[in-house]
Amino acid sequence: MSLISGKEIEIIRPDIIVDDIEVVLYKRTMDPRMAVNTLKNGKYVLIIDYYSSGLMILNELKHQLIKKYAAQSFQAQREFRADFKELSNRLLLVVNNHQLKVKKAPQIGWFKILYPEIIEFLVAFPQVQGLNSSWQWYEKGIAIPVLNQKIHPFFGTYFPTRFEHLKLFDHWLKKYKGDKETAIDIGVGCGVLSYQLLNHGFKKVYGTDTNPNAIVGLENEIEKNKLNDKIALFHGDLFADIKDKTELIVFNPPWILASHQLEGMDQAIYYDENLFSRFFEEAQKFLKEDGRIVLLFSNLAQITKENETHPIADELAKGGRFQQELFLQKEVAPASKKTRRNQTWRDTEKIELWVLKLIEN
């Protein structure tokens, strides 16, 4: 539990199992195909010898599912990930005294930070993998091309792995001639856009996020870097508890319309059908008369056929609130050669920067 802006915030942590449950024990002398069949039958499998035994089972599971979802479409990739997630989360490890109880397991500091009061529990193998990766990113930091510093994302906080939109925003900020007293960063995440704003002369940034982990993690970084008087954080939806109007509102929303119930990190990737209408309705109340809105978006939803309409273009077409001042696009770098997924649809993907201003009455 943390205290932010006078409010208690409870961080989100992976589900664990503390009750006794029936499990099938597994060690690496056994056939991983047997373990996969056990998972498919709805039972739990518990690794009892080496951490690598779990990796063997996941590799076998992935191999079988690749055959099942041979199609390379965007939808097939989504179904593959959903099936893999459901089955792999029945593969378990024991954590005792904040340590994994198998041989040659990674040391993960999150166990002590996230579960300080729990001595022993079971946790899904993919959750451990996620915690391990997150801990490495948090400990070592992540270099961001447009910043002169590393970021240290707290567990469960989205951070950028592609940087075209950040470069586009940085390019725009270099040419920005408006007032720089305040700005509002909607969906602040790990704070990259806020740091960019400060680097380009803004005196104060108000950051909001519905994700408590993002707020708690960024608050720690703000204190460490002595930026308490530069960035103020608010936990809540869109503009949360912000009271004042500003000359600049920055929003890097999710880029794909959701077709499923959103939870966890999905909310950083997918948006619900009402997000943009709510944002534009509230934004006009928080924008000064000569202020600007900057939205960082993509044509991803259109080229993957997930949504043939464009929420920003739709708002402008309806008219009445905002008018377009500037529209910039930047091509996306080719997908990594290391990826095994077919991402030919990225050949036509473009990052977008929209600048909107209020329509004069």
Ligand SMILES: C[S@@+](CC[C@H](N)C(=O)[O-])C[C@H]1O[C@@H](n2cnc3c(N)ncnc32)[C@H](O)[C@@H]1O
Second form
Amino acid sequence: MSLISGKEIEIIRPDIIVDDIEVVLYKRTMDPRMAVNTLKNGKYVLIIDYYSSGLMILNELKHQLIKKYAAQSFQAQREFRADFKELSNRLLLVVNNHQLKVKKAPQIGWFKILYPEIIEFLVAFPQVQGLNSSWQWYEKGIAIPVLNQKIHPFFGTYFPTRFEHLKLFDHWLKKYKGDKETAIDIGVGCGVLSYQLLNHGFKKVYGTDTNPNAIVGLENEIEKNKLNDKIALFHGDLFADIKDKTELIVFNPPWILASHQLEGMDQAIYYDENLFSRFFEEAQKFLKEDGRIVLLFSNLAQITKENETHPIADELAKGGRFQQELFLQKEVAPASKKTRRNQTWRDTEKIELWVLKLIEN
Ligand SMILES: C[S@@+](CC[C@H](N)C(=O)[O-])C[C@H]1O[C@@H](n2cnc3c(N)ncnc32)[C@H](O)[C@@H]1O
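Since we've got the form predicted alone here, give me the form predicted together with this ligand too.
All chains and molecules follow, beginning with the one already shown.
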């Protein structure tokens, strides 16, 4: 539990097993096919020698399932993924004193940070792989061109891997002539937009996010960087517990309309159909009379799906609340030759920056 802006926040962490359960022990001198059969029989397999033994079993499992679901159909691929997920999650490792209890295992600092109070537990191998790659990103950091600094994404938090929209926002901030007392950053994530706002002279930023891990992770970074009096964080939906009106609201929302129930990190990529109407309704209350909303978006949905509507254009077309002050578009650099074959739609993808103002009565 962390206490942020007066609220207790519980972070999301992978499920672990603390109870005594029956397991079949596995060493690499054994046949991985035996381990896969055990998983298929609904039992747990526990790796007790090397980390790589788990990788060998997962390879064997993949190999067998690829054969089983050889058809390229959507349905076959879905069943392949579901089976792989179910079976691989019965492959376990022991964590003792925040370390994996097998040889040649990666060091993963998340065990201590996410489970400080638990001395010994079992965790599924794929979860360990996810924790490991997240730890690598966190430790190394990600260089963000417009910031001249690295960000360190907390476990389970969205971070940008393409930067065109950040460059577009920076370009706009350079020309911005309005007040710079406060700004609100909705869906703050790792805080990239908030840092940009501070770098361009804003005195205070209020950031919100529905993802508790984003809020807890960014709070730690803010403390490390001594920015506590510059950025205030709130866990919750849209404007959460923010009280003040501001001259600037920025939102880099999810860009794709969801066709499934949203859970976890999905909320960074997919939006439910009410998100934008709720955002615009609320935004009216938090904007000073002369204030602006800046939204970063993309035409991704329009160019990949027919008849897809555009939530910002829709809001403006409906009228009544906001008017457009500015609209900037920037082509996304074509994908590299290597990845291009399957991604020709990226050639016409454009990043968008929308600036809206309240309609004067
Ligand atoms: C595309 S990411 C952008 C993150 C960050 N602002 C950036 O530009 O790198 C969208 C963020 O919005 C958050 N989010 C999604 N729905 C939200 C909502 N209803 N209220 C607050 N935050 C939300 C997600 O958890 C995610 O962190």
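Throughout, rigid core stands for the largest set of C-alpha atoms superposing within 1.5 Å between the two forms. Here the structure is a predicted model, which is why all the values come from computation and not from measurement. Residue numbers count along the first chain shown, from 1.
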query	finding
Displaced residue check between these two forms: Lys226, CA, 2 Å or over, core reference	no
Rigid-core frame, C-alpha of His98, shift of 2 angstroms or more between these two forms	yes
Yes/no, Tyr51 Cα shift of 2 Å or more between these two forms with rigid core fixed	yes
Angstrom displacement of the CA atom of Met34 between these two forms, core fixed	8.7
Backbone CA shift between these two forms, Asp15, after core fitting (angstrom)	2.5
